[in-house]
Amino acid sequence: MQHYQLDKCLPELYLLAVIAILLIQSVVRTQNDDSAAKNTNWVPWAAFIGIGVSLFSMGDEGVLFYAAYKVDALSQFFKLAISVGFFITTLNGLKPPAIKRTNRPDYFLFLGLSCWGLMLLSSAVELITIYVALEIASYSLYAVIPLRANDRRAAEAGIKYIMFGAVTTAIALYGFSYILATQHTSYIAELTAMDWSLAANPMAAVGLLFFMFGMMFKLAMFPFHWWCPDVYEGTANETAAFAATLPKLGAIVILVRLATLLKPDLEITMILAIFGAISMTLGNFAALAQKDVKRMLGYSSIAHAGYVVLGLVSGTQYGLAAASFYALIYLLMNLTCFWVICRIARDGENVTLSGLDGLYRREPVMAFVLAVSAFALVGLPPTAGFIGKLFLLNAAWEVGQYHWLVVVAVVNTAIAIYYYLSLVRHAYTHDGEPKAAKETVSLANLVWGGIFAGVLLILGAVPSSVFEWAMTAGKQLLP
């Protein structure tokens, strides 16, 4: 066995090279704040090239580092999604109002390190490797979330994220000790053959559930969801766009791998389904009362974590593929919505529902992009959000004991229509203040917003090519 086939790790190595350049740029000392040495305009284009590198690596397969690191269809699918997310978030955060020009290389450095950890997480197939990669992805967010121009809400958000993260990490490590003590291995491939029922092996079952809690925290899933709305509201808009999307990809890819250990009739699977149902219901009902758009999106992300569970509990190739596909769609839906928020927020302030009033008059293109992202988030045709939810509902419906979860998901989708369409209602049917200033959104930002909205519509019309990639991953996980 070849343990160091580094040619199989091109997306990670390329991103590591970008990080190295950012590190050098960040330590360069200049007396002039506007020095070219601190210019970060190149970062989004470097990230765009990273998408090409990930596409080029889509067919790579291999096992590295003594079988702890696996390059397969699932890892390459998520590395492509992470590359897309990194490009959009760097383009979105090119000129964050809360970050000085001289500090922007540090800002992008931390975002890049987090994405690099998520790429490692995509290929990790051993529990300690998963834990280390998860911490690499997390530590950078601990640094950037509090950065928001002397805003005390950002400091509060940073403290909450760190404290909740520390607690869930401790629980996950405690669960790992139980798994290792009972199953005597930490490799997912070997754990797949083990019995995970409470009756036969209660200590191992509890340990696996505790280990999954660490992923549930990143996914903002009940009962580890309390940090999410406060962090979204408190941190800068550009940072919230990153925290709301990319870390969730890492959580989903690990939950998809761990789902191969479960069967639909296991107690852990039922507990996961119950948590998913509670997440959907709690997130949607809490979002109904929100006026701050970012806080609303925070509660909606709790609900979306519950939707992902529909694919995880099915225990089928189709279900795991549906969960992976929905992770990509969730990334695109949220980043498109945050693109509008960041473009119309003057001086980086939080946008409220009333702040959207009359948007169709001030910036009709941004209003259209917001409408497409809202329709996608609620799951209305012809958007990609509709197709993603349809795949998840079909996957869970095929498993007889989870028909009730499908009913809960459909009811919650109906509830979500109200607050998602409130975004559109305020943008199109409410008139803003007569003297409200026209938004100064540049042509480039309008074009990119239109592209993102177009992708959501295209994936809603012809999702088969992308979903086939996810199906290939599902077939490899459950042959």
Contents of the next structure:
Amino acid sequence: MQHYQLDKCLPELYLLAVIAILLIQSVVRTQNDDSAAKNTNWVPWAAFIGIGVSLFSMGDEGVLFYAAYKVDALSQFFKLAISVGFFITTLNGLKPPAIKRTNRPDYFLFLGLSCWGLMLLSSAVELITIYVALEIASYSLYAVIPLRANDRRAAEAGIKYIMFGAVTTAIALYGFSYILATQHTSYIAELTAMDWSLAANPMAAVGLLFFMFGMMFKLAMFPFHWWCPDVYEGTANETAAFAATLPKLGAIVILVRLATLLKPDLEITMILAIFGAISMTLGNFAALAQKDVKRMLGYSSIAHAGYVVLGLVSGTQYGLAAASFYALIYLLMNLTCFWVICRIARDGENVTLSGLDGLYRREPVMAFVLAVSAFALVGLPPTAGFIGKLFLLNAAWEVGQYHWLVVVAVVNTAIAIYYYLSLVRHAYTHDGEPKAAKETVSLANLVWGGIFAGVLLILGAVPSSVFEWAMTAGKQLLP
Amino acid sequence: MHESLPILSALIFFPLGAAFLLMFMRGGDWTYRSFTLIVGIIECLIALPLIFGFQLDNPPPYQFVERMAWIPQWGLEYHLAVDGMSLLMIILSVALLPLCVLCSWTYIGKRVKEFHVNLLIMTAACVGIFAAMDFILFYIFWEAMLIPMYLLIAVWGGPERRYASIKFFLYTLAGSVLLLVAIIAFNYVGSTFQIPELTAMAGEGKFSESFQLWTFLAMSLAFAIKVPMFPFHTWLPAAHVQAPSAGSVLLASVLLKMGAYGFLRFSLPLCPQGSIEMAPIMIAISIASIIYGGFVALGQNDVKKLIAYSSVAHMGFVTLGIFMFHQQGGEGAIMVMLNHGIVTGALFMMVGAIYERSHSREIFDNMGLGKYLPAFMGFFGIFALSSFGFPGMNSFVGEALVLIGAFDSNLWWGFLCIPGAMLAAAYMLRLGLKMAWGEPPSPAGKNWADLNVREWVYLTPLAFLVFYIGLAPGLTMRVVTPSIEKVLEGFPDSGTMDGRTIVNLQEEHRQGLGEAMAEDGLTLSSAE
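Starting from the form predicted alone above, please write out the structure of the form predicted in complex with the partner chain.
Every component of the complex follows; first up is the chain already shown.
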């Protein structure tokens, strides 16, 4: 077995090269603020090429680094998703108003490092590797979250994120020690064969649950969701767009890998399902009362974390494929929504619902994009959000034990419609103050917003070719 | 035969494409209006082959089939087809598009482009709902239709538009989420999403009784809210009153029919046993809808609200007809659906027209029209008379059939419906009386202009249909009968009641109808 086939890791290596350049830019000392050395306008282009690299390495397969690192359909699918997410977030955060110009290389450096950690995470198939990759992805985020000029809420958000993150990773590590102590291996491939029922192996089952807590924290899933609304609200809009989407992908990919251990009748699976149900219900109910759009999206992402569980507990290849596909859709629809928020908040302020009033008149394209992303987030056809949710529901129904979870999920859709609809309602039916004639969203930003909305609609109409990638991953995981 | 011509796809994608074009179009409001009008007329022309190519004699169960793989991983297909009942509904939805453009020509003054984009998307979704033969595809159109309808009410509606639109959205969405679960459950048991296949399986008794009961309940909640049946109807008056007149027309003529269509296409064929078990309850609330809707309509002073409540009553006739599992009842239900679509649509258009003159929907602000706006009142009279089932007009056909079915199935059901039918006459005559006679409350009322050319253009075809279907329902009946037969196949005491065959029944009811009409001095001129 070849342990160092670096040609299989092209997306990671490419991103590492981008990070290296950013690191140089970051440490260069400059006299004036406008120095070319701090110019980061090239990053989205580089990230765009990164999507190409990830597409190019779609379908690669291999086991590297002494079986700790696996390049398979699942990892490549998520690497593609991460590349897309990195591209959109860099494009989105090109000129963040709340972040000083000289800090931009650092900003992108941390975002890139976090993405790099997530890419490693999507290939990690050994618990220690997972842990290390998770920390790479997290540490850089800890640094980025408080980066918001003169805003104390950002500092609060940063501290909350670090504290919660530290505690949950400690719990995860503790759980890992239980697993290692009882099952004597840390390779997922070998762990799959073990018995994870509480009766047969209580310590291991508890250990696995604890280990999953680490992922649930990243995913902002009940009971580790408290940080989410505060962090979204506190941090800069562009950072929130990143923190709301990409780290979730990392968590989902690991949960998908761990879900191969979860037979539907296990106690842990049931616990996960219950957490999922509580997560979606709680997230949706809490979101109903929010006035701050980012905070609302924070609660909505708690609900979405619950939906993903539908695919994880099913224990079928369809379920895992649906969860992976939903991760991609989740990324796209949230980034689309944040795209609008970041464009509207010209000074980097938080956007409230009433701040959206009259958007249709000020920025008709942005209003349309917002409406598409809101309807996608509800899961209304003909958007990709519906298709993603349909796949999840369908997969979960195949397993007899979780019919109730499906019903909880659809009832939640009906709850969720109210607050997503209020985005549309404020943008379209309230006239707002007649003051600002037009906001100056540049043509390029409008076009990109239109493209994202178009992608959501197209993926909703013809998802089969993209879903096929996820399906291949599912088939490989559970043949 | 027709595989080479994807007419149904054309009917869906042509307005969608036009909506997309319209979004990027620049020009005055007049340009947007006339563009949409032309699109609407072309859309009607596209629908013509559907009418003329529809096989009436020995029809195959589904015609104009278009079928291809869509999401093969989950067995989803892009599968469109029509049968008799969906054909009528599609034609109704398509024909309403140009009429809606015409009736909003001066009514809609702001954001004209977006309004017409919504109308076009709405039409596409409506055609999709009635043509989809893949359950998920159906659901997609079913839900997608909510968005343009929501915007129509929320943006162009009256003063309470936000409340009304959200109520509409929440009610209908909350109802239909369980429909999705039922769809998924059907796929789990039958491992297909294709409606013809599922229907065949239900015919073979592949679905257990408890399964049928649960899926029936899950699906029927969605349909009952959409119809709307009595306890779930409260969104309707709010939405109707606040919606712009084109929105009200679409709501009354197409949206409400989707619920009834859902019952006929899904609830009955897929869960026959469940339907039989639940039929007494459904019939009870249908009769409750008829009487309740009638009584409440009697007390309204807002013309739109009155017509909205009358819709509840009319749709009660539809669901009654459906759940008697009776051939004439079922045919009557579809006839009421179609005729209610024509008549109530026309009434809402007229209310919109008078609102443009008086800026009020109160009956008392719109009195004395007979003297000053004779043409207007003439048309209004025609539609109002037809609405309560005056013989010789279209609504009579459907309601008579439903009543025949009701008396035939169970004497009590028939008796209970009679007050409903009388109430309809009472509230409609009260409305017509007040509006035709008296004096306008304000002197300005004497100077209101009578119908202009545009209004003549969109009212005349509807008035023509009122009499055409009223006097010669034969053609429409021939389209409908086979689909009802098919729906009622699984039901023991329906199609071949007392050993009589369908043909006999048809003959009988045609005679019955002829006699009923002869009493009123009218003749039944069959189109055959």
